[in-house]
Structures are given as structure tokens and as C-alpha cells.
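Taking the form predicted alone, here's one chain by itself in C-alpha cells.
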Amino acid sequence: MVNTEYDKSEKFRLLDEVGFRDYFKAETWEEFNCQFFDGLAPKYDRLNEILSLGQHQRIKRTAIRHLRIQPGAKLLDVCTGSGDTAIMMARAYPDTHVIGVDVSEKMLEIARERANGIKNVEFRVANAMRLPFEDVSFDRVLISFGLRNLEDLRAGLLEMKRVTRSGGFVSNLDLGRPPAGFLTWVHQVYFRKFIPWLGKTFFHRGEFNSFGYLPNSGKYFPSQAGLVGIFQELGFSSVCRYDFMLGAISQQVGKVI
């Protein structure tokens, strides 16, 4: 059996390690998360460009194709952020209906402005742990670079599964871990040293360094193999894994039966 490498209780150490408790005034994980992403919203798209070396749009297009979206499908983009994935799907599949949800109103302001004039996409404030939709409401449910930010990723995946129809798919796209060796060393230097330095030096200049959150969060986030194991553990079938950038980014797709 694959080691799923995840203990949600340990994840709360992250609040102290990255300075959330010093910089934000909140009582719950959800409140910390909302304040963090409200502040990150103006910098979010630039951060994605840097982290993916300019490849994140191409990777997301490929990840969407893995979902085999059918005409007339109803699609849900969880933790939609600035809405780029939801808008990408709405444009590529104009006969579908896409809903993007996020806890950050600041992020959704950007998403709505970006989606102006696109008729088949809408954005709502919602917590991924308590989606405001009935059971089996969607044909495809996806989350991109958001699962690591949930208080309990297993509960989050089960909530996404709950709102997915039988025969539909749930997809996660997030950072992965390259295979052991030189690539692992490069990956660690890039994410744990260069990215926080870049954020502190050029993007924040004394402000809370949100670029330091991502590498630290990786300590409490499973590898792509671990995530496949969690998908299987939660009852998804035909779980597939797709690696990008030599495993630095990875997608898992599970079928709901």
C-alpha cells in the first residue's frame, strides 16, 4: 500500500513557521486562508508565472484535456483564485456551464473582471470544505494549486466527490516532487531558497513574504504518489497521474462510481 504521507494535525505548525499568527489576526484555518489570499490577490498571477517558469497556462490546458469534458457538462473549479482555469474551460467549451468558487473575495473580484463578457462562467464565494451545492451536481470538479491550502485535504476531496455525478471525474493539480537525485536538489533550492528570496527582495520589500508559504507548505503536503494513494483510499476508481516539468507539477484524476 502506498504511504499517503499526510497528517492534518501536523499542518497547523505551518501557521507559526511562516508567520501567519504574527501577521494575520484570525481564529480558524479558514480565516487565516482568506486573509492570506486577499493580500496575495494582486500578486497571484505573477507568482504562478514565476513558479512554473511561464508554463502554468500550457500545463492547465493539458490538465483540462485529461478530464475529457463532454458537451453540456456542468463544471466546478474549486479554489478558483483569479479564475484563469475556470475561464479557460469556459472559452474552450462554450456549451458547458462553469462555476468557480473561492473564499477570497479579492481573488474573485479579479476573476469577475477577467471574465467580463463570457456568458457561461460565474464566480461565487464558497468554502471548499462546505460546498453550497447539492449532491451529484457536477460532471467534472477540479482544484488547481488549492488542495494544499485546505485544512483537511481528505475531507476536501470527499466534499468534491460528494458533488460529482457517478461517472464524473475529480481532478487535483498541484506541485509535485521530482524523482530523487540532482533534480530533487534543484527543486529544493528553487522553491526553498530562490522563491522566498525573490518575494522578499522584489515583491514585498518588508511586507509579509507570502512567497515563503508555498515551500513551507510542501512539508505537509503528500507527494504525487501519496495523493494517488489518498484518491484510492477515498473510493475513487481508475485513478490516473500525470506529471509535468519532470514531476515538479502533478495532476491526479479519479473517477466517481
Ligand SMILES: C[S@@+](CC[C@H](N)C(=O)[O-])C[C@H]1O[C@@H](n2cnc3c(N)ncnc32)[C@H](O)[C@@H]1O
The other form holds:
Amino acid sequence: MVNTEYDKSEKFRLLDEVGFRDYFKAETWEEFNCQFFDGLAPKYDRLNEILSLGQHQRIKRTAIRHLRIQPGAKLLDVCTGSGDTAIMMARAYPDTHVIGVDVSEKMLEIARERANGIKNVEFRVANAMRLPFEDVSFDRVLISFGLRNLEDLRAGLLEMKRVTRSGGFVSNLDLGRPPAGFLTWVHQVYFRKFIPWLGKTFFHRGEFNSFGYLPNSGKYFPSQAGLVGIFQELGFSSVCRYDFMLGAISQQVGKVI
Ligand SMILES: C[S@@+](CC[C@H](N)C(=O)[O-])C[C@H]1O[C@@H](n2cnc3c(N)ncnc32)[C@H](O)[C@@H]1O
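What I would like now is the form predicted in complex with the named molecule, since the data block earlier showed the form predicted alone; can you produce it?
First the chain shown before, then all remaining chains and molecules of the complex.
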């Protein structure tokens, strides 16, 4: 029996540590996320450019290529946000059907605007922890920079697995941890010191500082090696890991059997 309880109580501490409760009034983890991302939506794409040093689009395109998407495939992008990955897949594979889901209506408004005119992609409000789809409905199910936001990442991955057909793939792309040594130090200074300062000083004056949230959320998020172990523990086979930017970003792909 897989333990899907993960470290929920630890994770709830994050709400106080990053000052979520001073800005948002919510009862559940999803509501906090929803309010946070609704507020961040107008700035989200610019934030992504800054945090990834302009690299995130290129990395997402490569991550999609790892999924060996076939013509006619049904694809699901969980925590789609402003629709980056969903739109990229719809453009690159016009004979597939892509659905992007997210809890934040404001993020989805941006996704729909960006996807205007692209026929094979649609966006729906849905909670990743309770996906509104039948079992084995999709060929590929992806989550990009979203898993860390779920209340229980194991339960979230199992839900993605449930809706994936046998022989299909589930993929996670998120921040990773570079190997120990000088790189770790650079990574820590960049994320823990420079990025929060940048957010407070230029980007989020007087608002919740989302640049401070990201490094803190990493405290409760496994490393890329840990995630490979979790994929295996949850019953995925042939689990592959791909590192980008010297391990600062990492993808894990597991096959559903
Ligand atoms: C950091 S953004 C990632 C967006 C996009 N995938 C990307 O790569 O840019 C995380 C997204 O997860 C969404 N989210 C958080 N919790 C969720 C949940 N339980 N169900 C669905 N979406 C959720 C947020 O609203 C937000 O849009």
C-alpha cells in the first residue's frame, strides 16, 4: 500500500513561513493556491522568464520531445497555468487533442487568450487531486512546475496515473537540485537571496512576494533522485530522468503498465 499522506503537516507550515496567511484567507490548500495564482496571473509569464533566465520555453519544448507523442494522441496538461506546455504541444502536434486544467480561473483566462485560434487545445477548471476524467483516458499526462503546489504529491501523481492508458507516459518537470559543491552554493544564493530581493524590490512592491515562495516550497519538495524513487514506488516502469541547466531543472517520465 503506497503512503499518499507524504508530509502534509510539514507542508502546511509553509503557509506561515512564506506569509501566505497575511495575504490570503482560505480554508484549504487548493484555495490558497487558487488565490495566490489568481493574483499572480497578470505577472506570471514575465516572472517565469526572469526566474528561468529566459530558458523555460526551450526546456519545456525539449521535455515534450521526450514523450514521443504519436499522431491522434490525447494529451493532458495538469496545473497548466497560462497554458505554456499545452499550447506548445497543440502547435507541435496539430493532429492531437490537448486539454489543460488548473484551479485558477485567472491563469486559464490568460491561457485561453494565448491559445486563441488554435483548434486542438481546450482549457478547463479542475483540481489536480480529483481530475474530472474517466480512468485511462489519455496517452500522455504532464505536469510542469505544478507538482510542488499540490497538497500531496504522491496522491497527485497517482491521480495522473489513473487517467493515463497502459503504455502511456506521465511526466513531471520542475525545479531540481544541482549536485553538491560550488553549484549548490550558487543555486542557494540565487534562489534564497537574490530572487526574493528582486521580487520585493522591483516586482511585488507591497504585495505577496511570490519570488520568496519558490525557494521555500523547495524545502518540502524531493530532489530529482527522490522523485525517480517516488515514481518507481507508485508503480511506474522504465522511469527516466532528464536534467536541464546542470540539474537546476529536472524532468521525470514514467511509463504506465
Ligand atoms: C507555477 S504554475 C505552473 C504553470 C505552468 N504549468 C507552467 O509551467 O508555467 C502552477 C499552477 O498550478 C496550479 N495549481 C495549484 N494547485 C492546483 C491544483 N490542486 N489543481 C490544479 N491546478 C493547481 C496553479 O493555479 C498554477 O497555475
